[in-house]
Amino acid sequence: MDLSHPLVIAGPCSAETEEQVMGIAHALKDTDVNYYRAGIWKPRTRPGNFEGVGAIGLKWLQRVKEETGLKTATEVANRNHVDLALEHDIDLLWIGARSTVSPFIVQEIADALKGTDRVVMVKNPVNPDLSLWLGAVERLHTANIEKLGVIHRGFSTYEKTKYRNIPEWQLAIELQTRFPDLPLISDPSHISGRRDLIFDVSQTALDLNFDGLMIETHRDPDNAWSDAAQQVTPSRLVQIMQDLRIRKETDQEAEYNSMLNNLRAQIDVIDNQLIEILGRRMKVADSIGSLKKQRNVAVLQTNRWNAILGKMILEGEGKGLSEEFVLRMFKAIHQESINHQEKIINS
């Protein structure tokens, strides 16, 4: 997309009220929003929990689109959300997460939305799993569905992390490098799970050449009916807008700049994960400085240390790394870990 600002998705995570759902809108409808999106039916990992007023929600969008001119949004999850969404003039369906993990039912969703010219968004699966994405996309394109797009919410982990859904960005990126011209956009509210984390999530996304942004905004955040904390204000939302930087595209040297800015994107990502990675490994030597404690066993294993060490030159040199490298990485990783270890055991 040639966008001299991202695409914009805001709405609230769920409509709650007539009035709600209006107010918001009203309050979106002068700034760069371009859907407004409410959920209608929200799929939740527990019962109990709100789970969307349904049908007379579509009625409300409609009002929406009829008074203020922006277009409209929502999540379906079958045929009957597909039909009923069609029926109240939404302008853009996305399938959710928890959707596209089953091929059954994006096949029942891509027969039913089968040549319509409405644009159909693809939301990750859950779980890190780039071929249930991908497939998911290939099932609609397959149903002669053109305006096709795909929205990176981030992925479920049962390590405890800042973000309630790791982003896992590598694998937009590689989805992105295999097809460039899908539409990508990021869920920062889903990512983060947080109001405060959404600035940063949207810049990186920006950076990394993502299409557009979906930020969940309601009036009063916090006594939202759904997913209170990772929803911003209108105000907040346009300051957000404001504030990132968007790449430019007028001349070569922008050009240059916003590939470098990619690239470099693309390395604090990786950069970011190492230190993930690495953090867990020392937690691991801190386990293993536990059971040595316990056991009166030496920190140093050399034998095994040497193993290691011939063993991770061959696997950089594989990956174009030099011996010099690998070596000095290793070994200040080693010490970092008989540091962790030592400290435990003298504790």
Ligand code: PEP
Given for the second form:
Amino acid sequence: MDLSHPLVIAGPCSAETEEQVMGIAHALKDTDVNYYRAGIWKPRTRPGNFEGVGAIGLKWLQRVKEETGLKTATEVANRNHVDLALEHDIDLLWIGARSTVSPFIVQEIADALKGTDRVVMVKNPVNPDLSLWLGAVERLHTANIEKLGVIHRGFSTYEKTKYRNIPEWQLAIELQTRFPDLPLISDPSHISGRRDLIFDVSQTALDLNFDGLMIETHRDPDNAWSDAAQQVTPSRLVQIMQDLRIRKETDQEAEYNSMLNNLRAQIDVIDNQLIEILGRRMKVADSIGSLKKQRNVAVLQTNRWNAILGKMILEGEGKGLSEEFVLRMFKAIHQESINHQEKIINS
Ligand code: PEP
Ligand code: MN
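Right, the form predicted alone is done; let's see the coordinates for the form predicted in complex with the ligand.
Following is the full complex, with the preceding chain placed first.
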């Protein structure tokens, strides 16, 4: 894979009409896009939504390849999809997030793909489970599929966040650390769920040394038949590609910068987790505050506090953190909890 430029997969969430598929493809023809994507069979969470045009769309993708030279990509979710996609010379087949969760389906797809020379990519499962994701990759590897890669599209969560699917970057980082040669593609469209976040998610992915991006692109995003809020126009896609800082491993200076960016991106991920976890701790402290209020108990309970500190100093030592640092940090956390609880008790 050419490391000086990320692999780009772009095209609509769903193939809708022949005219729509061809129109977007021609708009992407002379850009950095390598693969043209379009969903032919759409996995919908609830019935009654547009479920894809079906096999007819594969003919449109063949026409895309003939007329524009773009390679083609689509999602397959069973043996029949695989057979049809191979018959229509699709270059890249991906397994969707709702299929990766099912070892039965993944095995069926792996059997149907056995020995193919096509590129096969596995999206992460909807739930944040690294072994399920790796298990799917292993099934394909065992079926002698050599051009294998993974796509990070974020994870479902019950909590309301700004993302449609939270990135949980640390899972992608771990996968990359364990399998550095496995191409890792980011799908900022499905992570974001809204087009204004796509640039930032893409930049984080590139800073974390991802190998490429899959970005849903539509000429009339607002009227797309699926995932309208997260698609961008072809011209916006070109702008995004121009604005992204792309690592170029060409000289020492560039390599240093790229390593530094990567480490900084990892720090950013961890800092976000720190804030997230401190927020959760404070919510629990608030509940304790309410309980103490009901029972009319004092906020500060020294014995409990000394016990926590002693334990944390020991834990910290094991992680290379000085006693002085752990003490200062926990004093600050404790003070914030006391402030919260006092507010609650006096409310
Ligand atoms: C898609 O790429 O349009 C899609 C359905 O993705 P996912 O499987 O990640 O939800
Ligand atoms: Mn989609």
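For the two forms, the rigid core is made up of the largest set of C-alpha atoms that agree within 1.5 Å on superposition. Because the structure is a prediction, the values reported are computed rather than measured. Positions refer to the first chain, counted from 1.
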Note to self: After core superposition, I'd like to know whether residue 323 moves between the two forms (criterion: C-alpha shift of 2 angstroms or more).
What the structure shows: yes
Next item on the list: Taking the rigid core as the superposition reference, indicate whether the CA of residue 69 shifts 2 angstroms or more between the two forms.
Entry: no
Next item on the list: Could you tell me whether the Cα atom of residue 55 shifts by at least 2 Å between the two forms after core superposition?
Entry: no
